[in-house]
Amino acid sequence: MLPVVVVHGGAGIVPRERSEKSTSGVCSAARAAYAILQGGGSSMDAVVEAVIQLEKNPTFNAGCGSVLNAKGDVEMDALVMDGKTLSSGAVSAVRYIANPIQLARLVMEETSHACLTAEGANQFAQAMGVPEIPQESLITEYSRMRWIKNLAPGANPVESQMGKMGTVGAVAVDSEGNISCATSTGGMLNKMEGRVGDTSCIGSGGYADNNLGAVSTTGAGEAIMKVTLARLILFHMERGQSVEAASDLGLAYMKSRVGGLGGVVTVDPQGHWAARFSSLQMVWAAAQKDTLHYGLYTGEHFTQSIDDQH
């Protein structure tokens, strides 16, 4: 069953000239990840990859594809964990960064910390030497024309919010079964300046324990937060439900109790994985015995050889 690694690229509504993307997007993040498992590689190396690599890509809501705050500015946020020790590092409002995903790692390695957040964030990063990138390589065209359109009177960012793919995040187990997540996203369309949701927090973004499993999630980051989604998934996997039940009782829980509609990637230490969602989509790819497998729909599951790049 080892190793495997699960992506995803966020909940919520692909419009429909931009699905094509985000399917090949999360399909080579994956296979970036995998072709680090196969090497001997770590999880908490394949996941970083996976992630990296869709905060390079423009259409997704995470590194140079983020969405921008009331302002008009780029806050984001991310997390790594390793399910070995149950270290995790994560940092919050972060900007003028490429990849937020890389400096949440270093923030595990190299400080005492957990998180660290904003300017804090910012100087640790030039203190690593993570080169600092001008704002305007982060914000596209399409991240700016909505947030326009939102800062009308009577538009509502939370219900538009749906129509842009959301957090990117990935798990993996490897060949030595130790298992890891990694969570990264620009936010919430036109969210105030300093709010910080679901993805940087340990539990609610995701959570990683090699007794256990892992999870990533995505979606309306406050009811996330409210029922700490990723590690009641993984309590649900305590109490022997396996990687499907558990998800889909996590989101039902999160619908019925808050009203919130979300998506995760889930995997038990053995190699069973998952990716389930509540919100009409979710871009998702998984890597596992030289074969990818991917979806956008619910109940959809396509399935190639890894090394057939079409």
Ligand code: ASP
Given for the second form:
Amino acid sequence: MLPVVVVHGGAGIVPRERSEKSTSGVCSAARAAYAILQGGGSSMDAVVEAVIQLEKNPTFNAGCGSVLNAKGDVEMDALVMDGKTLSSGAVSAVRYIANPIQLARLVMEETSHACLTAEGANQFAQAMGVPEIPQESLITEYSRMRWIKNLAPGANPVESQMGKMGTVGAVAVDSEGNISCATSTGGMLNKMEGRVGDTSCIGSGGYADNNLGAVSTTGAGEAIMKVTLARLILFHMERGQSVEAASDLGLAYMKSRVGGLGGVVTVDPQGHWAARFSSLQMVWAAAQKDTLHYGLYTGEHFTQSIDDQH
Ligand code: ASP
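Switch from the form predicted alone, shown above, to the form predicted together with the ligand and output its structure.
Then the entire complex follows, led off by the chain already shown.
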């Protein structure tokens, strides 16, 4: 069953014209991560590579393509967690960098802290030699269009977020049985300046523990934080539930208890995996035993050989 990687590209509704790009984006990210695992690489290297690819891809709400806050600026959140040591690293409300997930990893590896925010995160990026890039290079025509639409009186950015797919994440188990997760986002459309959601919060945006498994989440951040969705799912797995049942239980609780919709990718130490969501869609891809699995709508599950690019 090992190694395995599962990637998501956000819970919500993908506009038809973007569905192909979203699917091919997660599939190529899963392929790249799987190649690392097959070469004997670590699950941490694999999940970070998958997320870097998706941050670079303007189709997704992470890195380039991030949604804009109420002022029209990009503020990004990201989290990594290492299931062997339970070390984690996160950045929140960070600006002017291409790959927040790399900075989150540096927080984990190079500091004694678990999260750096806003200017402090940017100062750390500078100290680590991470290049600062102009904000314009993170903003797409599509994200600016969505921002303007949501400035209109009577607009509902939270609801409209469900139409803007895109937070990205990955979980993986490597051939040594080490488990990792990574999640990255531009956050919620037209959010208040300084708003930080679930993504960078350990236990909410993701969690990894070699003894239990790993989860990366997406969806309504404020709801995810209320139920600490990632850790809630691992709690159900701890009590003997399968990856699929535990994911569904966590998502169902979030929906019934606080009215939140979302999606998750989940693995256990044996390499069982699940991609589950309560939103209408979540684009996802998984790679295991030289097979690529992917889907977008509820119940959809396509497979192809990992070497087949079409
Ligand atoms: N969970 C993300 C946030 O609230 C958004 C998303 O997953 O679409 O920042």
